[in-house]
Amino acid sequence: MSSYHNSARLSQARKVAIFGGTHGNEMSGVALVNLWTKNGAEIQRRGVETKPFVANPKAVEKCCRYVDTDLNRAFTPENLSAPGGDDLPYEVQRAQEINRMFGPKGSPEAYDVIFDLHNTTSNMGCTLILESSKDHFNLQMMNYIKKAMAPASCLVLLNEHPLLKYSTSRSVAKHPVGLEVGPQPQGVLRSNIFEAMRVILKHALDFIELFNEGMEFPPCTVEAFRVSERIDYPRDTNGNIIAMVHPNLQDCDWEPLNPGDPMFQTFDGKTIHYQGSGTVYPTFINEAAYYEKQQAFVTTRRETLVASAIRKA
């Protein structure tokens, strides 16, 4: 077997999370950290101890996002060494018990992969989510699932930007994995996305047990869609929105917007077109529960990333 001049040795992942439930009404994960906890055999590879968890599970109880406040937003430094016990925020208080059971956070004791499994309304498809381009492994983890699940896509969306980034439930692990497949309506399950997020675990699962096993993955690119910005929705004085994703963008995540192209429609039918500077990629368009967030969509910007040979060390 040939060996890489510059192979990243890296230490084997022993120790996996699936994390469903982060947010409580993203119904996917939920059924599939259920069913695996009731019989986990079908996530159980050779070597690796795989833990099928509810993240949230007040706010799945209720079907909702969040209780108190975004779990997936509250893996802060601050959160995390926030004295308060039972007076902090019920996610809060949860975002420190997955801490300690999965981390301490940058920490050699944490998890070494966890995945975060999540739901969309949004015409995303198949997408995972990468919080570090320097992430060799995984880079290559994403480049073995996209050629597995091919000639059907599987995208990757790249979200390190300081300011666009934020404090995930996975971000605990060495190794963070977002998973983001729709579109899927809050608290329903639909059989293709249910189906679509268990195939991509499957693939994700049999690359480490491939890794720890000695093969060593050559170097490779992966394409990726890097986040670039924010975009709200057009708002009156009061904070009110006053137009809607306009139809010719609407439903087209991942495809070309250009300057000039339509963007949104006003309540009495005008048109706003797009501003910038190039040719971005929209992404989470019209996403439910962004709303709150006073985002309507993100645009990103494709790249190509390379990731280096990696073997186990």
Given for the second form:
Amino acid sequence: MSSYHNSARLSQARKVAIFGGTHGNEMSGVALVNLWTKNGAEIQRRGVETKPFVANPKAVEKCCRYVDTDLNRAFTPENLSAPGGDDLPYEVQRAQEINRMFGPKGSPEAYDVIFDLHNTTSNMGCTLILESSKDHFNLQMMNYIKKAMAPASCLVLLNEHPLLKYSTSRSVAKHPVGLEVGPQPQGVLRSNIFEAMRVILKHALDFIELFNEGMEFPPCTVEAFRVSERIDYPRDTNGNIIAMVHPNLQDCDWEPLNPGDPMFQTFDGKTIHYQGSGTVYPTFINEAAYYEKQQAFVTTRRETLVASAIRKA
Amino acid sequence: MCPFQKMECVSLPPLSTFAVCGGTHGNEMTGVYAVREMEKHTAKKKGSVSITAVLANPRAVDACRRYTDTDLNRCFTDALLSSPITDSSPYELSRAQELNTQLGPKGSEKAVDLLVDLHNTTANMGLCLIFYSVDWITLHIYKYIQSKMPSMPVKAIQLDIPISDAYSLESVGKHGFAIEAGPQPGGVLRADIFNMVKEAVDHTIAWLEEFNSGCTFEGGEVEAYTFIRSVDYPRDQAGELTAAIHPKLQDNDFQLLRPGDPIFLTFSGETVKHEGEELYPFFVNECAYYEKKIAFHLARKTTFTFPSICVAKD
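Could you give the coordinates for the form predicted together with its partner chain, as opposed to the form predicted alone above?
All chains and molecules follow, beginning with the one already shown.
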């Protein structure tokens, strides 16, 4: 097999972590990490140490998303360097601890890959979340996973938006990978969702093993949905919601939303239409945790990302 | 409006006060928004019926959690309603007594004639009416809602508990039932579920007006699911789950479970099967029941017969 002319040489992925319970009520990750902490045989691969880890144990204990503040928004440079110790909000302290254990973010000692397991109440199916369109390792991994899962669907969401991107727990690693599987209510464990997430991770770890053993991955393209805009619920002057996601839009994640299509429905049955300039692909439609973040759904645009060939250095 | 001739019927006093409660569990969003909308838009008096909309657990609603200290919908037994309240009492215990003063007192002449409490479940139960003892008013309203919503299967669930032990909010009214609608995740407001519940509440109000105006409602039979027992998840010694509801049971509330049918799938791939009597599962994989050690409830189908009723003329 011939080498590719522009094959990127990347270092072996030796340190991998799987985070469950970044949000304490997203049960697939909590259950998988508990399972693998008791018996990690399934996640062992040659040449790599894979560590299952409960990111927010206090929130897991209370079966709530967070205790003081959202851990998955807490990994900002300000938070990671904030003094104050015990006076800091729990999740800021926890972020600093995670950064010490799995980072420091941006340093050569940081973990190679962190898989962060999430559930959503939205009908998103299996989604991989990418934070950089230039992470060729992640792009190749996601291409591998998508092909391994086919014909079952596994879509890629790219959040590189300068204003809408956020500082995730996985971002301390060199290659952060978000896994988002839904729909699943908070606090509920659904067997099909649990098993789907398990399969995604199996393929992801297989990819890492193949890469570490020297396999060359040829250039490829990856279809992705790039986050474009956050759309909030219509609200009154007191901030109360005055309309619901329209029945025609509810559960239609990833389906085209055209200008003029129904978007919200008021409590007395009137339709509010989408007024954008072109077709978008909405996702995170009616996610429970986003009511307080002023988000009914996000719009995305379809894009084809290009990954160069990669090979272990 | 009244399709039936005057016939032999049981005459009952008029039902002139109606309370609709929501947010008894603060993250069950249909009731929260239905009550807010009714407070804004519904006339306090619709014909012969005066309507009160009550947000039952405002603190839990603010926090978007089921409860703050303890489950409000378990606080309405006679014993808890009369227990002394101190500074260290759980919030919901004192709130239950406040609601009992406002809408009851439970068991007294002053209690609201009909109390309907709106709930959501993460289980795939569709639209259900839940009630305690067999009450002709409730059975008639159930039959009426069924007839007005023919494309929507509406189920009736009976919990065979004496009223003094009845622990939930609707037991405060002279007549009462809960409307349970799902599946809907906690903290989420779905338009289809909201519209379905709003319609059921509107039909309830319409029935009350027709009843008070002198219509006779023909008796008959309804099929209800009577609670028998509940089943917990398989757990390890630490009390952690070792299995999830089996994919063949998940979302199949009210479909008959026969011995040998799968109920759980363990994390190591084994199937756990149903044993014993053929029964109907409901509240399958309800989020709030994990801490109550309930994976699902089991019920038998019972047929209830009820007479024609009409309002007593003074």
